[in-house]
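Single chain ahead, written as structure tokens, the form predicted alone.
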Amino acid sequence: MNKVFVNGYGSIGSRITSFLKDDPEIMVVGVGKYSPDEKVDVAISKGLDVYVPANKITSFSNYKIAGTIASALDSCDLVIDAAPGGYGYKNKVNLYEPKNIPAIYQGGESIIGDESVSDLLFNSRVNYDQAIGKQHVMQGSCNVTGMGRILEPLRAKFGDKLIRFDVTLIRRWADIEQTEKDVVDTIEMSEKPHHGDDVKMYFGKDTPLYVRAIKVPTRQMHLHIMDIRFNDLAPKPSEIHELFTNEFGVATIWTAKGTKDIRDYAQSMGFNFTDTNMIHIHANMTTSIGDTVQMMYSDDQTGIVIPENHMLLQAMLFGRSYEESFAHTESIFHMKEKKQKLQERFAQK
């Protein structure tokens, strides 16, 4: 059985530790902390041992602490790094290459400048093979994982007929559980947001993708309005459905009114974090018009870089093919099932 550690209990941190708990060739070996706050008490409480940085230590004498964060690392086979933005390059830097571990990293870090920490963006979709055997490793964002699930399957289908994608990504303010942060009342404007550099990343930097994005108040999702030009007549909308038919976690739905709707269905439906871990392509508003086709789907936040973390884990890890890793976390994850459910609640009337 393989050990992981988790460093960090945030967002990303407790979804993935929940999910690992549940896959069979797992040991969690425990979860990094950073601030002594609830969460401590949480991860405890759910039978997790807790590591902290050594420089903090004494912060911590409140709680029931199993160490530092470096001497859970002796005793383990790759750390997911689910740490606040920024400590990415530091743990890699001071811990993981020292100790010579493999590293999973998350979109708050940068593969670029000289506080890169990997050379490889991943994408399932996109460039699973290229992660196996990697010891360091930065899984995207949830907008540039999501803006991957689409334009991949795009790309298959039409080739050189594409000549131009224009996105405005609409991004929630906080995730649910972030009540420490306030939702303001503004719409902020990002400035050079690095979204669109991202995905060129895995697609190409001379790929024809101009991205713009805006912060709203809300916890309930972001929301991707993408204008899709052709060199030729736009296909129909239902040409562009039909791509999406088994695609991994995409859902196709028809008559939910917003991003709450979704949200409010998968708590009713239990589940996990309230998370769907897909997008869900809003169907009633894709247009073709002329060479252009626009549609708007919304992405589940944090829950979607989940199974891509599981993914990548394999691929780091086991060394396993893509269909492999896929059927494996598709038994952890349950994510054809929640596709079915998703649809068949948002269905077209």
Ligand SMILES: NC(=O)C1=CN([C@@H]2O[C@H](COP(=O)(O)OP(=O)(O)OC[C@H]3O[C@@H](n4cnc5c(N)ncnc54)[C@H](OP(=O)(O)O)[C@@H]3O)[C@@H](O)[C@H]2O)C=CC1
Contents of the next structure:
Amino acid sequence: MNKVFVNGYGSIGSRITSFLKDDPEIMVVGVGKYSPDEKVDVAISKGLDVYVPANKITSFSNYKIAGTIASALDSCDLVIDAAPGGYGYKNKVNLYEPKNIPAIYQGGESIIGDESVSDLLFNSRVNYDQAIGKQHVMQGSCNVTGMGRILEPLRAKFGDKLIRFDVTLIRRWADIEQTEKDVVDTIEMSEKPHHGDDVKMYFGKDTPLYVRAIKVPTRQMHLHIMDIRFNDLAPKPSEIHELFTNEFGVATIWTAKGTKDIRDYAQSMGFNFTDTNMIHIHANMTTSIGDTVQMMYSDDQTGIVIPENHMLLQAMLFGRSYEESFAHTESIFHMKEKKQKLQERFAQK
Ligand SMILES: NC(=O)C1=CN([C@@H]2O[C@H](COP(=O)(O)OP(=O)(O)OC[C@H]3O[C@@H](n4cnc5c(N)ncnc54)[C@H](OP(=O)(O)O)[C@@H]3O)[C@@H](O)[C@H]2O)C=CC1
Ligand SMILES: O=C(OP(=O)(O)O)[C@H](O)COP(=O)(O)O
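I have the form predicted alone already, so could you send the form predicted together with the ligand?
Entire complex below, previous chain first.
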């Protein structure tokens, strides 16, 4: 059985761990915690071993700790780093490389410059095969992953007819369970957003993609407003929607008034963590004007990257084909069923 250690137990690390525990091919060595807080007990109550940095071990004296992060790394085949942005790079240099352990990093890390964690930014829809046999790979962030799910089917269908993509990202303030983070009543500018450069890492450096981003006071998903320009008359909205009929991780919905409707539905249906694990095209907002298609889709910030990490893990650990990995991931995440339910619930009237 392959052993995986999840270093970081926040929004992303806790979800990844939970799904890996459902995977009969993986043994979860445990999780890394850095603060002695109630989440240590949460992890232990779920049957997880908790590992902490050697220099903090005394501050965890009230908890039953399994050992140090270094000791967990000694007994794992791969680590999924789920640290706050920037710490993954430090972990790579200080922990994973010296021990020669393959690692997956999350989207808050850098992919460009001196502190880049990898030369590969993973998006299963675009570059799955390139992850096979790699030692260090970064999973794109939630917004970066969502854009790939729209852009790749467009490229496959329209190719050279596409001449420009302009995207405004409306970013959520914090996650639902990040109760320690206040949602501030303001609209915050995201200067120099990383998303455009990140997407170009997998979609091509010369992609005519222009991204702006702001942050708004909600915990209920990100929303992307995308204008797609064609070299001639743009296709009708129905042609655009048709492209996504069989796309995994993309639901096309018509009657959601807002992102919370979707999250509430996910909760009422008992989806794990109230995540849909996908993006949702708000089809009632798609228009075609002259050479431009305007569309909007929401992006389940916490859920979307979890099946991606699972696919990436399989490429790196087992060298599996895309099809085999997808089938295995689907058996755990049931994305087709979730898509169908969402589309039925928010169907066109
Ligand atoms: N939240 C989201 O919606 C998404 C986040 N991401 C990316 O995932 C990564 C993690 O984000 P998220 O889960 O939201 O963050 P959180 O703040 O929710 O959790 C971070 C976790 O990392 C732990 N941690 C602290 N220091 C270190 C360290 N040096 N090494 C390893 N772990 C450490 C924290 O431990 P402790 O609490 O004990 O201090 C905490 O458990 C980021 O790169 C982010 O950009 C990507 C897609 C979506
Ligand atoms: O990966 C995410 O967003 P991003 O694609 O805007 O970086 C997550 O929602 C985390 O974002 P945050 O860094 O604003 O907490």
